[in-house]
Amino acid sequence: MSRLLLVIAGGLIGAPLRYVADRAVQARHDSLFPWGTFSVNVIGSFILGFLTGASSLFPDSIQFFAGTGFCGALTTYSTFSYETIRLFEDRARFLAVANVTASIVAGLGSVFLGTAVSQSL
């Protein structure tokens, strides 16, 4: 199967968990963070960093569907962005603040456990 087609194939996969994921997470929470795009962009990270971590125990046809097309399709950096913006001009400016600190530091930890995790097995 071509690269191509494996990134699609895993975007196709990614892309309608995210919105089910970011909805069903949004939905058990009464507040102006989206937790929803928070969660989906961490347990993304986590699984991004896994396959890297663990990059010489799959063929590249996994790298290409997980890695490029599902947690590409299942992680979402601009609406990160749009939600943030969002959160200022709502003045929300902690929540604002807030979103982009812990979006980064949970991200980047997620990548950096998920690689810790992959290279312990």
Second form
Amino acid sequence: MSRLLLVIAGGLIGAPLRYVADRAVQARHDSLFPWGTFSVNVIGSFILGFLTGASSLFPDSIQFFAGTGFCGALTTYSTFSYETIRLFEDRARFLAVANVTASIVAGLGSVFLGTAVSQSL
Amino acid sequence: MEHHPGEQHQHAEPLPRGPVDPDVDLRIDGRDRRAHDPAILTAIAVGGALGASARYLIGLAWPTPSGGFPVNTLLINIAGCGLIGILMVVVTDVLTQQRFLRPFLGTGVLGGFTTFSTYAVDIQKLISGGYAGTALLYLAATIVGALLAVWTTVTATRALVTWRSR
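Alright, leaving the form predicted alone aside, put up the form predicted in complex with the partner chain.
Now the full complex is given, and it begins with the chain already shown.
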């Protein structure tokens, strides 16, 4: 039960932070590319990679709060996929393919980076 | 409805399609609302907590063994993608006056339910554990399943809305 409360607390912060960050990023450029969602997904992947790599350094409660709750809610697959389909429909097919490729490559890269950073501690 | 100068209208399209980013529509959010409406942020926060809890409980009920294929996260992400496809058509074409529906259900619940970071970490763990084949299969199955889910539900819901409005 206390673990569920930690997940809830993380979700309470992560989801609105995604919205605020997404808005801030979108307001700063005019391109159709969804930089806002891309950014939160890459940053969230880095943090979760770091937490996973450093799991022995932190108590379990941090994993549930910051990992499952916060990073899980900060990052999103539904918005990412919806944006990709919308780009495809708007005939921005290159951007749609670029969104998928860049998100997966950068997301995975930042997980490996986060893990490497945590293991160097 | 007031038209923003930068907004492009494709008259050949049967239904309006809304913004690319389902969470942030600057055409609406930028003009009619204060930058961070506390009521909207609260709706997103509560939705996010609900979505994250559901994801946690599903993972608890169906845990993935080490080195195993992460079926739970795969199905969570695909289900969330299917649901956002339905939601966005409903929000754009049917319940256009519901101010909290998109922030609560879309940005909050579905955004909190689905996860990109766990997806990426799942892949990294599989690769590091020597299960590169499973990692690649999981990577591909999630993205293909997620995109197909959005496309299918968007198309089907639009067809239903068009058929109903005849």
